[in-house]
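Consider the single chain below, provided in structure tokens and representing the form predicted alone.
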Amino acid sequence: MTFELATEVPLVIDTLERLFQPSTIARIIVEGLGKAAVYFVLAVGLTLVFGLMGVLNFTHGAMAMLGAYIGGLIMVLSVSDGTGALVRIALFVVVLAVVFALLTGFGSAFEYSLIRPIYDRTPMYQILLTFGVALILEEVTRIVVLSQGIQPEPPWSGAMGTAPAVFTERYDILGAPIRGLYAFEIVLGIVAVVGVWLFLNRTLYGLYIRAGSEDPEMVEALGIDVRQAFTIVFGLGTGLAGIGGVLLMWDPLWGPSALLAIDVLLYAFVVVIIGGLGSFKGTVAAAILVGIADSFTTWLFATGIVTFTGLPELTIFGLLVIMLIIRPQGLYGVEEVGGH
């Protein structure tokens, strides 16, 4: 026992010394904010649908998977070896818009045709329906990609290879080598936060949504079609999931694959529950918390201090368990939200 303590104490001291170096702090924060931006985009659509509408949408991860594959297909067909970095980034922005439009339309049609008829039934109907559709979408995707000679697992390297070199290279920030992709994800995350906030707080439909989630009967009595507003919200939530999938297309830790559906769904639910159902502010805070925790534990593994490969996932789901014990409604959640 004395020998074990003698060997472990210097290791702990060395770890703390390395942790508080400016380069380490910069790496954890920048990479953590990049991860947080992706987590926010993946979770905010679920926040709108699950929190404000009370719909348990288990197709959310499958929509992100479709977004990654559709985005990857467009990029592979549009990009060649001679395509410059600026053109690739411009194409990526176009892909974001295309995927968002396609999946928003698909999500709106899905809500109108299948979800709307079961609003007045128990949540179990929503769970079974959306879970079944998610399985169908995942298996159809497997069939399609296999027919094109693309393996559904591991991630599609062809789509990941369309990323410009400026995103795959590392840049020195306070002595820390930071991948350029993280800075790009932070910018897109800020745009997403501002855009969703403006939609909820500065548009008429945002007002309808917030009012309809609190008292749909009163809103309908005022002559407002709440169901139409919810159809738009469901479509937007699906479109945001697709955008999240496109962001993961270039991420070396993710990439387009059939497994993306369940992974995205789990992480999105973690962020939404930690932040509080239906809370936009909570989703932002939870995404940052989860992103920093992910970055910190990834640093521990990358430096060889910890050899357990599942430490980031264990830490994130550990945060979820702690939150459910200490504050079940989440950081900014309330006792009861949404529903019909």
The other form holds:
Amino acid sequence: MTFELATEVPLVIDTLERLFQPSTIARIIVEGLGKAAVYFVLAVGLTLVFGLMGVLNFTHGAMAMLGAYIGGLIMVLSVSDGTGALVRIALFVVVLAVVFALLTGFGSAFEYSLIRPIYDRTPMYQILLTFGVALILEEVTRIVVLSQGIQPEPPWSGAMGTAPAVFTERYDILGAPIRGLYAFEIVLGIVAVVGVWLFLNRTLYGLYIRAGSEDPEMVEALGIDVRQAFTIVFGLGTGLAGIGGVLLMWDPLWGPSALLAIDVLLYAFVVVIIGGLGSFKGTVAAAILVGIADSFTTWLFATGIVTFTGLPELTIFGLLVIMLIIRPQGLYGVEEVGGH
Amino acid sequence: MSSSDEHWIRSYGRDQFPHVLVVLGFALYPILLGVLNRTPLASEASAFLPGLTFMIIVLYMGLFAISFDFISGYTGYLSFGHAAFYGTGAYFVVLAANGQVPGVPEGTPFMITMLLGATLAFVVALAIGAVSFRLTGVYFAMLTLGFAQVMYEFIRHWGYVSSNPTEGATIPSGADMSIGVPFVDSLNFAVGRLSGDSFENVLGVGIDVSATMTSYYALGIVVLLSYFVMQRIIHSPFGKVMIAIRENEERARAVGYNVFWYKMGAFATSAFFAAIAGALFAAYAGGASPDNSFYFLVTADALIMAIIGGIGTLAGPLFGALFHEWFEDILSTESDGLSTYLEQLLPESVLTAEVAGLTINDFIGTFLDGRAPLYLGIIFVLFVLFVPNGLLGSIRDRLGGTVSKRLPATLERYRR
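Can I get the form predicted together with its partner chain as well, since the one above is the form predicted alone?
Next comes the full complex, this chain leading.
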């Protein structure tokens, strides 16, 4: 590749000109925040679990996949063609609650029965165990889904089709056509940020988590049953992953599929590490950063300025590497968090 | 330890006894398989024993898992992006065979491109390691994974590789992928699933060597050599420092070792052999795609093999690979696995009998056919929970030392 002044400079000027139009900025920001909301919900459970226990939960993506399929199942069974948009949205909220409850219970049971016996080993074994369980969950899901005549990949279109028309249509914001779903995702994202913030700052277990991510041994020394807190927090983290999965159910870029088990995991890792493992504030900031970077590079590609198809993915993982090179502990992370 | 009055060759030979056994086992296996196929047990053999094509996967995936274990098991740094090096080796060989690597003319012997690719992986590992070794534990694992994913996404969309980079690139049919001494024709054996050398009536004793068999033995020699180089490094003072880093890095540093460069050296060496494994895979499979070389799940396979075989034992991952591929083989229909066997064995009435609305046939199709990942996942979790030292590690614990040191003494005890 050679840099030719005569062609490259006008191209850069042209790009900047297109970038600073209100429609472009509106598109990048609204889509970016919508994606950021999804990334936040996908990643926050992972960061809570790591912050308290130092366990990197590799089942996180598989749990999101379960959430997406369970949510999709309930929606497909209860929605018919004539169902109105408001009813669908109300059902969606019900689904969120159901999936959250189910997966919180499942996650707690998983932590209690399988992870608890190996806390005394090196962190590597917790990674290995959760990774193995993630493999099993993915395969079981594939078997179950296939037996019901649904292809595990590409995404299950039946469930995606239950989204109300107001979300699939595009609306004009400052001249940019933007899908209605993004607004919904932003609203849900704000609710999730506020909800988790309230949990962390206004509840007893939130206090344990904040204290535990600072100094787990001291928390234990103060007579708090850390093991019980682990079980509950692991459950909540899993429940949040499930909610993230439900959120992906209507998203045309994702949708319920067996591939979520790995894709969600990798993206959640990126967000959590850029933000700093175990930091709530960092996860919010990193989700916004990654979301905006994603929508910006998607725009670059969509307008044909850059022809490299993998640009958004490459940028996101590139951000991870750059962040780890210049600031290994992440945006708001504390070095050597989680006691190792 | 052997007694001092014994000749050193004798004691050395005794130390190598288990190695000789394993090598002999691998070398004689195709012959055993060939003999079994002519007996009435042929259908059982093809149902329950891994076929030769799967044994070749055992060889290159085994080498990859060994190289993964070399860094992860011996220094304790989990290299979660190890597929990056495997992919580097594979893609380098494929691109070189297409004449697409600058400075490497088309028609360069495979042995040379393989070593060049491995050297490239060595350099890449030094670059990745320089950044990653500033961190430890989970952070190191994530950082290497991040690098590998960047390379994966890049290679998946890089138009230079081929017109459809998501599908990967293939080695042109005329390319000579031979293992042997470069530029000596009679000492070169072409490998490849379809294009390997085959020999009829070898040495006039009526034995035919198929293309698969040639690939099997040729790959086996490279894997064996690579294993012994790594084994020598582990048993050298350098290897002792690697283990010291795993056991207590602070102390190793306090004793005066420059642990950073020891870790870098170990990481780069392991990347070198991972790339050789990748190159062998590409040469045999006739190409590489991002999903079977650079992807996270390729590392995951090596991880599973290393855990099952015994992480922190160099030969363990090879047995893990054997176990893994044996499982894949009997649970796939591609080469007459368990489900084909059951379908032939069981009478029609049993196959169509319904139990709770599910026929036995459906059951086989749903729970056996191609379901290896499910059972491997379960076995993997059971190993992590109950056999954390893996197959070879547990045997070592029982014998109270490495197999080569302890086996002769143990056998001696049983002889009396």
